[in-house]
Structure formats: C-alpha cells, structure tokens
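Quick heads-up: it's one chain on its own, the form predicted alone, in structure tokens.
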Amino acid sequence: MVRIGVLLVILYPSWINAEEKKVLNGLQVHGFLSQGYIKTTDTKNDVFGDSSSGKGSFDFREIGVNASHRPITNLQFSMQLLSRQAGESSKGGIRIDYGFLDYTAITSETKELGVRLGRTKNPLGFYNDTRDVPFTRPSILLPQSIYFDRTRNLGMASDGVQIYGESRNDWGDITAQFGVVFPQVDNKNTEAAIFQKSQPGELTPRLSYIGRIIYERDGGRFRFGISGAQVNAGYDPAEKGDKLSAGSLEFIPLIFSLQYNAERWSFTSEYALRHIDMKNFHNPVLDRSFTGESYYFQGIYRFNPQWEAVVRYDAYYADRKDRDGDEWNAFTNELNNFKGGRPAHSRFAKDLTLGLRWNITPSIMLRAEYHRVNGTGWLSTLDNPNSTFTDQHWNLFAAQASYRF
C-alpha cells in the first residue's frame, strides 16, 4: 500500500490539471486506475486473491501513469509505470510496464517505417498491446485461452529492438512489427506457470523473436492478423538443494485473429497453437514436448454510446492430443505411485462469459460480468497451490470501476 500511495502522489498533480498538462512542451501525460471485485462460487477455486471466500476478493486493482515526449518530429520517448494488485501473482509494486525510444525513419501519406528500442509491448493478437488499460479491454478478464493472466509479465512486454511499418492503400492497410528481444521470465508468476511451484534456481531470458502482421479494410471494419513468437529461456539451478538441472524452454505461439466491426456490433475470434518444448531438466514432468490449442468467439453489441454487452465462448487445451486431460492424470498418477495424480481438469478450460459495460462519462466506466467455467486450466498455481483440491465446474462473478485521464 505504501508503494501505491507513492504512485498516487505522482499522479495527483496530473489529475487536478489533466487537460492543462496533457500537452506541455511536447510532453503528454495520461493515466488510469481501477478497482475490481472477484467472487468465485466454489470454495476451492481462487482468482486474484481469496475470491472463493464468502466475501469474495477486492484484491484486484490497477494504477498506471504514462508519458510521451517528442523532442523532434521523428523521435519520441514513451514510458508507463504500473502498479497492479492481482492476488499472489502480482503484489502491487511499481514497475516499468514499457519504456522505449521510437524513431520514425520514413513517413508519408501512404507508408511509415520505424524502430523502437527498449521495453516494448509484445505484438500478439488484437488486445495484447493495450491490455494493461481497462478501457481498451473488451471485458474485465480477457479470454484466458489467448491472453493468460497467470503469465502476464511474460506476455506483456519484452526488452530489445522492434521494427515496425505500415502501408496504406485503396485496397487496405497493412501494419507489421518484428522484434528481436529478451523475454521477461525473472518473475514468480512465470516460474509458477512453468514449474507449478517455486524453485531454488532462476529462469534466465535468452534471445527470442516476435512478430505480427495485420490487414485492415474500410477503416477497420474488417481486420485479419497473424502473430507469433519464438520465446527462449533457460534455467540456472541453485548451487545447493536444487533437484533440477540446467534445462531450457522453447515456447512457440502462433495466433490467427479475425474481427468484423459494424456500427452497433463487433465480432472477434482468435485461434492459437502453442508448441512447448522443455528439456534437460532431468524431471519427467518437465522434460516434455507438446502442442496446446485454444480459441474464442466473441460478440459485442453497443446499445448506445454509454452501454454495451459482450458474450464470449472461450476454450483452452494444454495439449491438443489430450483434450480431456486423462493421459496427463494417468501419467502423473503413475509417477506418484498411484497415490493421486494431477487432476484431468487442470489441462483444459471452457468459459462462457456474459458482460455489461456502462460508460458513465468518457473518463469513468463500470463493468460487471459472469463466467461459467468447465475446467481449471488457466487458474494460477500461486492462488491455487494445490490443483488437486480445485473443482472442475465453477462460476466467477467480476465487477470493476475504472477512471482515466
């Protein structure tokens, strides 16, 4: 709470003079804050804190401030500080969400080419670039089959260099981004997602690659995108008491994105294949290679500028060859001498979401949504350290109040 208070002090002068300070000698300042509430009806499945308790969890808040400065026409500096409280995976400390130098080498009415250097957002799917700001998300929780909150730091941004370009023509617009980066793996939520628990050694980033191409027509009425990455990481075992060897991880996601926007409604669908190759850990649970699969179908209807509704079906399978998780359950059961393996439902999740958004003013938004979930594949092991005691069928209710300037 002390760190959040410090950030509030930083933000306060911007709030009281927001319009005056948004543009000051080429400096633009914006920010946001939100407070969320999560209640899971089952007494065993927790999301962003102790949500399965009788009172639910208010342990979900986001506070951010970003600034950009353009000293000359083709050069811009951008940075965002973020404090996020989301259960055990994120405890509210202030961190650099992104910070980079952006140089535009070529710009005209029909094309643009530039380079970014520093910590840049990962160009994955339609929503990853802006998912940190509540107003830009289609729902409180993004489809967890594509945009995992349990590995949020890994998915959000990377450190390195990114080349981007755009071509605008009568037949449509194409934007492309390609990066050579080092992923953010030195955090406990990434470690917990990979190893299922804390380890004495450390994950270390290795040179990785990421890219995305998006095609648009009619000012964004129709959008189609392909994005992917090769994420590489290693493990440095502790000198004493570490049962793991110096293993390596290769994660290759490939995402196909499609969206159609009309005056009152939007339809979005994304499909992903995720190949994971882990080796040399000298651990039978970790030394594996498999391909996961996930997709969602989402519809948004805008009743008027103030009110909109969302409905979505979201499906996640950790291993496309073991969709029901039975093989995983049998494998881990055998490793444990038939004393209880990891549940089959921890390898998949099917989520039906209904949500409502109320834009009270351009700066204030309220949201509420309901999830009916079959499976626990995207639950965080930090909030649920023992997956054996989670239930397959469960409900989630979420509400959120957000403000931006």
Given for the second form:
Amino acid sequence: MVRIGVLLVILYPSWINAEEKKVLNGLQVHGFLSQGYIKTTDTKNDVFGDSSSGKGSFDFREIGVNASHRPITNLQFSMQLLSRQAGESSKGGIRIDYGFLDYTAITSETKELGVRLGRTKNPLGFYNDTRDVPFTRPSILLPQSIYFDRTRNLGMASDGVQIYGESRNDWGDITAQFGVVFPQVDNKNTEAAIFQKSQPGELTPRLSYIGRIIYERDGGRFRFGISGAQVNAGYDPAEKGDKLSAGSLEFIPLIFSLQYNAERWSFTSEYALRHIDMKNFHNPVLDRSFTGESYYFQGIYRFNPQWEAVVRYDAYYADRKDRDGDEWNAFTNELNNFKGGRPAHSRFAKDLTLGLRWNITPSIMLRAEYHRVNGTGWLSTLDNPNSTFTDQHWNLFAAQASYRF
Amino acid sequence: MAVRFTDYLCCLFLLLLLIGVTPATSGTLDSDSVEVVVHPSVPVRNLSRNSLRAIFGMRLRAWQDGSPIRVFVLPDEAPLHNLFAKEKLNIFPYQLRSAWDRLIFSGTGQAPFLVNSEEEIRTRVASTPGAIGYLKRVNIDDTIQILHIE
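Same protein, different form: I have the form predicted alone, so give me the form predicted together with the partner chain.
Zooming out: every chain and molecule, the one shown earlier first.
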C-alpha cells in the first residue's frame, strides 16, 4: 500500500505535466448526459414513449461525447458521438452527430474566413446547432413549432462543405455560414414524418443548400439571425409492392430569429415559413405543395445564477392557408370515400409552456416544465400511429436531470 | 395572411418596448478593480473592447504575430469572473457560457482553460506563452503584463 502511495506521489507531478501539455496542445473532451421523464395527462397522446400511461415515460435519454483537436491555430478536427433515446423515433443507437475538419484560411483581428469539410450541424435558427445538449436549450423540449423532434434527422446535420466568415466591428459582429450538403434522410424517422408512415422504398439525399447570417450587437445583447435552406430528396420505390412512384421532395425553411439579453431577462422570438413541394409520388395525399408557418415568443427570467424560469407561447401551422385544418379534414375525408378524414387538429399546435431550471452546480442541472397544448401538429406519428385516436387538447409535464463535463 | 404577419410584428414590437423600459444595471466598483493580464511575451499592450470580447468569446485565436492565444478563466460563479465580464467585456457571465457552449457542442470552437483561483491564473498566465487572463489589481506583480482596454 505504502509503495503504491509513494509511486503515486512520484508519478503525480509528471502526470499533471503530461495532462497540461495535452491541454495546451489543443485536445479537449466534453460531454453530457441526461435522463428525462414525460407524463401526458387527460389524453392518449404519447410523447417520447408511453407517456400517457399511469406512471409516465422514462424513455428519454441523451448522451453525447465530443473531442476537438487544434494542432495549429487555424486548423481544428471535431467529432461528437450521440446516443439518444426518445420513444419510437430515436432508439438509442450511437451515431456520429458531427465530424469535420475546420480550416481558417484568412484570419485577422476583425475578420475570419474558413471552410469546414465533413458532417456539420445545420445552422438553422438559434438552437439547432446544439439541440441535443440540455444545457444549451431554453427548456426540456425545444419550441416544437420550429425545432420539431419528429423530423430531427433531416434538420440536424448534413454531409458536405461549409464556408464560414466572421466580421467584427464597432457597430456589431456578423457571422455567416453557407453549406452545400447532402441531408440525412435515410432513416425511419424522416420517412414517417414525410409519408405519415414507414414506406417500403427509400428516401435518397440530393444536393441541398443551407445558410445562416447572425448579427450581434454589444457583445450579444441584441442578436438577429436569418437562416434558410433548400433541402432536396428523392424517393426510390421498392421493386415490389410499392404504391408510391419515384417522387421528389423539396423543403425550403426560412427562419427569422431575434433575441435580447439583459442581466436578468432574455427575450427570444423566432418566426419560420416552411415551403414543402412534393411531386411525382402518384399519391394525392403526398403530391402537394404548401407553406407552413411557425413562431414563438419566449421570456427567461434569472432569479440568480442557480434558478431561472421560462415562459413561452409557441404556434405551429402545417399549412398557413388552412390554419384550422378543416380543408385538410375535408380533403382526406373525400379521399376516404367520406368514411372520415384525418383530424383537423393534426394540422396545428399551440403550446403554452412554463418551466423552471435549477443549476445545482455549473455541471448538474434539474428542470421541470408544463405544457398546455391545443392541437397535435408536431406529435410523432411513430409514437402515435393512428391520428384519429389523438386528442386535440392535452397537457404535458416533463422533468429532466442533466450532467455535463 | 399579411395581417397575421403584421400581428406577429406588433406583438414583437410591444414586447421589445417592454424590455426597453426595464432599468439597466451597472456594476462599477472602484476598489479591487479588475485588470486584463497577459504573458510578458505577448506583443500587444492595448486592445479594443471588441477584440477582447472576441478573445474571451473564443473566436479570435491568434495574436497579431500569429502565435496562439490561450485564455484562462475562473469558474462561471466566481465573483471576479462576474466583475470581469460586466466591467471589461460589458456582457453578462451567462452570455459567455452560452457562447462557449455553442462552440464546444457544435465542434466549431474550443473552451477556455478553467482554473480555480486567482493565484492559479497568475502563475499560469506568467508561465504560458500567449496566455491571457484577469486579476484584481492588488494581485498583479511583474511576472505578468497588464493589457489596456480602449
């Protein structure tokens, strides 16, 4: 025992030195871990597992680990592995969340221009880049009208080239990113969100474009952003028994973001238009072109560094020309030979959220929140396969414990 | 449809107006004032507030001569960190934290070096080429160099 102790004392300083060298060499490792709980009440609607059952659902976990290495000042390698369990749509496998090489070609005290090669997070709105990291979110569930969890894989990250630039001036900082990429569409989650259910054929990624400009004043007191994308995908029908033909999908989201940060208050609002154009599937429910609309207003109040409260109103409309979903109901009813259409309330969702956050230490956080929701617009079709069995008015209670390093 | 968008903008405007009238807090302290310090080899003596923000925001990574900048900070809840953020950067500590987290968890940047005491900031800044940190004026000796913020 004593020998080991002595050995440790001798080794300790050199180990510390090695550690320090490594740190200064620019290798960093960070990560996070969370366990959530969701209970939906007075309803059959399920969110992240069997949340409407008596005891609620613990089927919500997020684990992520990332490493970054900066061997020289203008070159960085980064990768994050993510495992997410959230009901039927995320089943907990390990995936590469991002992995890329970042080279800053031009850099000065006030300007920067560079390129990223590989899988990068999609720069959309204020929260998409770090959407799975509980500490960076304003609430347990992000405003679902814009950051829907049911098409998350399509929106999360993509593979290709991203150019970025930054300009810092007395009148503010501008950060811009533009990417030419292939979206991640080859998964059940995206299929279910686009086709309402899993299909025998496969979605295939096509060349897509994505970009964001953020203007920040007074070191981020005021932040304003515009982001947009043109996401393209095709459909490869299965050789046998596929009712769909080789159609194509074009998804054009446009998001305006605004934030004001005071010492105790932060106010955030985002407004999004989503144009969806689907054609050549030879299916009247799918071959449509429409524009959806979403927005939220969110206030955060910090009582002290440990406690904060959030209140938010979040609205989603699948089709801005059919806000109450009546036309959709009538249209699907007609297709069903008037034996009943899909519910009108599946075309919108208005969510009032109240939440509390407790930072027990800078690396341990507890959260709880309540959602009063009118509509099922962003409810997962994988967790709720039959839309006629969903309820228009429902409540959701969520709690989450998170750790970071 | 245009009406809806105007409604949205009106709501937004009202809320912003509301925020605008909340009194701003200023936390200037004359005693124990905080200073930005660098390793003596750093080839800079004056820096604009913008550049200082970019450095502590982990977005400006090299000094003018191309050598890497190494940023040392105290924990988020340390009173001196709070004072430094407000007085020298003119932002709030939670804003720095979210800016760092956006970089760390999207792979587009790295975190500053976290140390636990002012004494540790002093020794690490004094011994690390390219280092930058902050200290109370009373704790500054000639092993490190004060950086003037314009």
